[in-house]
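Given as structure tokens, the chain that follows is alone and in the form predicted on its own.
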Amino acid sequence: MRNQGRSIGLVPTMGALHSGHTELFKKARDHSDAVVVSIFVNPTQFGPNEDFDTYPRQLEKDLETCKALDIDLVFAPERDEMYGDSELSIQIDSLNRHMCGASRPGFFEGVLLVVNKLFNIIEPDIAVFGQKDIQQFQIIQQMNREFNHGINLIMAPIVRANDGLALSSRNTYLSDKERVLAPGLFRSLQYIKKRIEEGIDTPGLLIEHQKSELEAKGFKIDYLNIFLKTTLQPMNTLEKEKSYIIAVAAYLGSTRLIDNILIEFS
């Protein structure tokens, strides 16, 4: 494809492919000429008591689909092929501390060890992520520059379900009743978001309020915040030239479920 003067586009997945995904693959399409597509359920990124041999696993049908979307190239290596006798890592030193980081230790020090592998495999000419992991594209963005991979990555909008609920393959694992439920989520974040944009900039005693109503709905909260785009790290006071994320992890019965709002004052 290189020697043909195309450029190469690449869209890292642990496969269980949904619609989410095929926004991401458009997006990959508008900004290169080839798409490549990796599905890979990556073991460094998983603790010791979460769910890697549950997660969800349908490489045929994935293959289908990106067959259908015309997807020039799928690399769905197998677990040694990608590690072997590996012994190195890759460390962080702040942007893990909050958010999912504090909650998942050694979660995005996994996420880095297989894309960086990935980079260097493919060698893509850019890179697309779902904005619903905004703590992983901001590690990523970083690993980016300081390991002068000098791929142009991209961040693609989240892709909701028509009552909100952010796309994910882990919704899977939500019952009916949960499923109900779940997009209180984005209403929190939203309601958060309006308070804000009407002139609130200590949204301590907003985020605990928003706390306590989800935690009476079922849901167990890991966090809600507030954080600053450029650091992740959470913000007492806003100000308004600057750019923030509302964010907030929750498990919903055995699910976690991850969601965000950017709120850009700038």
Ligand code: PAF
The other form holds:
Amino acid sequence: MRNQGRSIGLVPTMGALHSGHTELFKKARDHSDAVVVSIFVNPTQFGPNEDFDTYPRQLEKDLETCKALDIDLVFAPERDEMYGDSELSIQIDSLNRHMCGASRPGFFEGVLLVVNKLFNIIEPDIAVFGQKDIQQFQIIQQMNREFNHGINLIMAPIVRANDGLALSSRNTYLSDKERVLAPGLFRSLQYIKKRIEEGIDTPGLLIEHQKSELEAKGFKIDYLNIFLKTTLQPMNTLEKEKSYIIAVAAYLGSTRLIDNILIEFS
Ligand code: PAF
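Mind giving me the form predicted together with pantoate, seeing as the form predicted on its own was just shown?
To see the whole picture, the full complex is given below, headed by that same chain.
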């Protein structure tokens, strides 16, 4: 493809493809000539008590989806191809201190390890990641800069079901009752954003109130807070000219859901 002078867009995935991924593929198509999708359930980004063994795997179906969507190449390596002789790791100083980094130790180090490998193997011109995992995007962007990959990274907006639930491969774990409750997370984020846009600049109480409401509905909150977009540090006071992320992670039963909304004042 490169010899033919075609630019290459990479969309790294862990498979179990859904319409959220389709949007990532479309973005890649818009910005490159050939689209490469990687499918690899990356063991190094799962903690010992997480869902690596049960994570949905459906390679045949995913390959059909990619074929139907005219993906030019699928890279679906085996574990040994990626980690046969592994020795090194990548450390993160502060971007993983809060949000998912705080409750999933080692997660972003594992993500960086595999994405660094994928960047080196595929050598794409652009790579597309979803806004749903916004902390992941910011950390990968930092790696792209610091490790001089020189790839144009694109963040695709969150794709939602009609009731607002952010699409995720893990939504398949939800029971019918949990699935009805799940969009409550997005409604809370929207409410917080609206109140901030109305002028609240110290949102501590507002957030505590939303946490209690979600907990009363049956969510177990991991975090719900406002973070500065550049540093991913939690903020108590908001300033007009900065960009923020209102982000949440919460359990419904044993399913961990994440979601976020951006506030860009400028
Ligand atoms: O977002 C994901 O699906 C994964 O974290 C990624 C980027 C494919 C790395 O395994």
